[in-house]
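In structure tokens, one chain follows: the form predicted on its own.
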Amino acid sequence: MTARPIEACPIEDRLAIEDLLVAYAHAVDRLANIDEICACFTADAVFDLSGIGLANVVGHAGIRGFFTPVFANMAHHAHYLSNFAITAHDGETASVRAYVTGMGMGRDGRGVTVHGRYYFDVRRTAQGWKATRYAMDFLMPLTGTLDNAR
């Protein structure tokens, strides 16, 4: 992720830059409404999946892009985060690292555990921290398929 001079976090940004990557994992596991993913993003926000070899996104629209055969195609996910590390912060933007266990149920029947980390980089806004750009990396290797995210 970006590279920043780090000053000290106060408690109050770390917990909520926290609460915006535990908000975005709810978002994702209620496979119910992509605009409640999407307000974890800021407009312009850049959604990187190549580290986990799917591509890339931009914005809310390739948010939306991503997520609307996610909906469709999973029964069931859930997403563990542990681990939450802030890497960088200046007082308006941050870095944090973040791992997470993930498990998905295909409609068909297909099932995937993902274990790996979060990197998300933030900004301050007027409603608070929002992303502006996330990326993902395995730790593990890939049980199951990714196939029901395509």
The other form holds:
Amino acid sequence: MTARPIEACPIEDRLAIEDLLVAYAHAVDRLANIDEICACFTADAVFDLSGIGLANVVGHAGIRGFFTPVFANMAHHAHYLSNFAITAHDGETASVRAYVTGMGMGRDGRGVTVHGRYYFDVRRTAQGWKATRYAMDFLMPLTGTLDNAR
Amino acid sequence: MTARPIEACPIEDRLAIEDLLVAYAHAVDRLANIDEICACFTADAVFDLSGIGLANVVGHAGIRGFFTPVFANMAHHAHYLSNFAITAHDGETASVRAYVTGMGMGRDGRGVTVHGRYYFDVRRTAQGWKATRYAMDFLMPLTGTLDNAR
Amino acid sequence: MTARPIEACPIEDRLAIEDLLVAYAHAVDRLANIDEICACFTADAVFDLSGIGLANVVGHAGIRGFFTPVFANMAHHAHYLSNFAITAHDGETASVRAYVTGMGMGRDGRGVTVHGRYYFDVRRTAQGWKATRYAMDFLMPLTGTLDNAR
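What would the structure be for the form predicted in complex with another copy of the chain, given that what you showed me was the form predicted on its own?
Below is the entire complex, every chain and molecule, led by the chain shown above.
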């Protein structure tokens, strides 16, 4: 999250990193295949939602463990991304901040809306950019309940 | 909607296709001139909102027929686009998915909010990229009523 | 706000101008340092929120005067930007329109949500693109109160 001039980030990288976050959100919203989510992360990735009171897990097994009950509990998801900002870039790694409006509706009818920020650290791999760390925080107070994501 | 690597899409095309969707949304939101909407579509375009329970029409006459009562009924529109993803590209045609939060307020005071996805097939023309097909689906259950768009 | 073809705007400029708006929104949302907001504007910038019933001020002193009570009153801010459109560009100056969903929660517990459009005129400076004029209007009727921003 160190502040380096974003001009250091080639446009191709910037857009590919945005695409990674969009792919992550779409995999979360499809509620169909956790492998699609894992594919956005390196094998050793830290997945840290402690900033919003949820899990802090490591690696694909940890990510799978987090999303298994989420996918079982949720009927609908929508994660809108905007305000992308590359905050660090050294050619092989980068950090990006984005705003998210995350909406969920549980099979039990209870809903949640999160207004916050995503922070991704990413690394260039042979399969494109992958996240090595993911964290988020709130911009606005939570509306509804995150019970279905616990 | 076939999945080809988006790296195949030059940045210029990708941004021009995003601009087309933004121009469409802005024309819808201005509620001023249906020609501005038609200008986003080829003459033979399929405009298919059956995925959210609305019209499935063809061509500029069909699009005009759909929007004439909408423009008469609606007092306010706002269509926020995000999460753009090029899902196919062969140089002359492409497919793009985007997220939309679409809000409307009728002259009768009744409102609607749609959280969904846009799917555009687009074609390069002498006048820039134009949509040949437009469809959408829901991410979240509808809030309010679409009566003013029928 | 004159309509010139956006193809005249190099991709580097377009993205840098988007970054300026994102930086402005993030400075507003951090509620931490008004200097970060002023840094987005030229010394002679016109900051005009009369379109939504708020201030019309000039220069860094005017901007500081506007945000001093806002920062004192607000507990949370979130300004989501999307639908960027370069509407003019001549190499040294440009105009951009963006959609905004602006949310605020006062320390008094009263909230506000604004659905509108940002209009920025920007100028290339030795320190990158800076705003020379900023205005906005509503897309949807206001929800809540702007009292905490007065």
